[in-house]
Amino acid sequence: MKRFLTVDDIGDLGQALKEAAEVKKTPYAWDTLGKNKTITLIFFNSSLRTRLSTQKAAMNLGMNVIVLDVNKDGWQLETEFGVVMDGDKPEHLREAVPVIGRYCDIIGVRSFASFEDKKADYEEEILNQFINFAGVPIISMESATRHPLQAFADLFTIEEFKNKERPKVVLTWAPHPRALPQAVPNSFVEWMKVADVDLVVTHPKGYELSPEFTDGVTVEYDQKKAFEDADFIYAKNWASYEQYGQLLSQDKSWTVDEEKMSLTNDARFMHCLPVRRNMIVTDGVIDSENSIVIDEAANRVVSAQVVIKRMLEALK
């Protein structure tokens, strides 16, 4: 594996899924695999569970581990080419990534939407130098468009807690004081289309999701009859596609609280994290024995080492 960016690059699911439980089960049984190996985490946003996580699996391989924090800890970086820098940012990305990339034998890079350009944000141009330039495998740790590391994470926990062969999975649109990208909710459905599940989602009119994404999926406009019967409710915020980056509404009606729960099949609640209470999701619901979202961000270090023990292979 050279790169991972989107559910393609993850082969055959069946078989990654199997890795990821073998991982869980023994996660220092190649503790050796990463020796004098070293995996750079450059962050171009804030982040808790993304660098904790992946920190963790790569140490759990025997990895040197460098963390990078773009906005404290370097230089600033223009991304633009063509651009006469004659500002505030002394370094161009372009000369940055490969000298990061002589220092290291993998990249993990983060860094969101601007939702300033809707076509630079799906084109991926800052996640694309890193593939162009870099030299090294680069692992996509949320990018404009994407958050597969979560998305992996999210289907191994519904993995683990599912207790029918194809569940009723719902993803749920739910309200946010503030226009989030659209990375978490296209991946996981993009992953969620590969896999063995029912897949609805549901939202209000004017967030729906690029059709890249939701080509061929269930949509449903009306929450509660999305709910009935749903094995699984994975609520999260996204701002408007066509809208591109506008916050349309905080209709707080969308949160998710323990009336529209109890139209479900007892499903189990979840979250990528950080959640705004009584916002997202109301205390009941999040604080119930049905709410997965701890064993769901703790599988974020199962997602990550499969990646990375993948990639290491591939460098022996």
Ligand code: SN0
Second form
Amino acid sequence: MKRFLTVDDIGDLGQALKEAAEVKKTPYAWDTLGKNKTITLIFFNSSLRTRLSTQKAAMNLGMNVIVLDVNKDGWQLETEFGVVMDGDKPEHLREAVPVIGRYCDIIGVRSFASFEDKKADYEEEILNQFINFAGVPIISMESATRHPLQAFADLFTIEEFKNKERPKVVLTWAPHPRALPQAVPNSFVEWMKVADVDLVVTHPKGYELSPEFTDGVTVEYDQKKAFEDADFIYAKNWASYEQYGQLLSQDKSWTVDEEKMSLTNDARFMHCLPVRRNMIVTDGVIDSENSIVIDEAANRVVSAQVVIKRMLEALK
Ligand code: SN0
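Right, the form predicted alone is done, so what does the form predicted together with the named molecule look like?
Okay, now the whole complex, with that chain kicking things off.
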């Protein structure tokens, strides 16, 4: 495995889920696989789960881990080509990426959508510089358009908690005070489309995701109708794709609350975290027995470990 960005990079999902279950059961069974191998985790944006779970996953495999927070350490990095570098960024990614690649065996990158340029974001201009110039395998730790480690952990969590062969999974938009990326919902849809689930996406008008992801997916604009008989409710805010990066609504009637959850088939509540309480979801729902957000976050170690393990196996 040379890169991990889209669902295609993981191959057969059944096999990946089997491997995830093995890794969860015996996390230290491959603790010499990463001996004398180094992973560098580079963050252009904040992180709690991704940073800690990816580091833990690498440590479980016996790797050395270097973490670089671009905003705190090192030089500010220029990411655009052809610019006159007379501003506040002393170094270009074009040099920084291959240099980092010489110091390690795998690189993980977190770089959110800028929301300044839809085309640049959806062409993954930053992540692609890592893929093209690092010379080592690249893991997306949330890029402009996708968050595959999250989606893989989400799928594994659904697999663990489902009580029927093909559960109904609902991705619902929910209100938030800021404009957030589409990466989490894009990846969730991308993975659920391939998985053995019935996926329904619900959001207010104007919040349609890129058709690249939602082609063939059921979209239901009536949130309550979407919730009927759901086995999993996956809440997430995202900014508009069409009116790119804009916050069109903070409509609190979309908050996931007890009343809406009562329409479901005793559904489990999921969210990638961090979550804004009483915006996205009421305290009553996130603190209820049906909330599996902590188990979901715990599985981030599992998804990261499967991906790093496969990359290490391919290096040998
Ligand atoms: C990120 C997002 O993509 O929505 C990371 C999720 C894993 N979330 C945020 O940036 C939340 C920030 C906030 O102000 O609540």
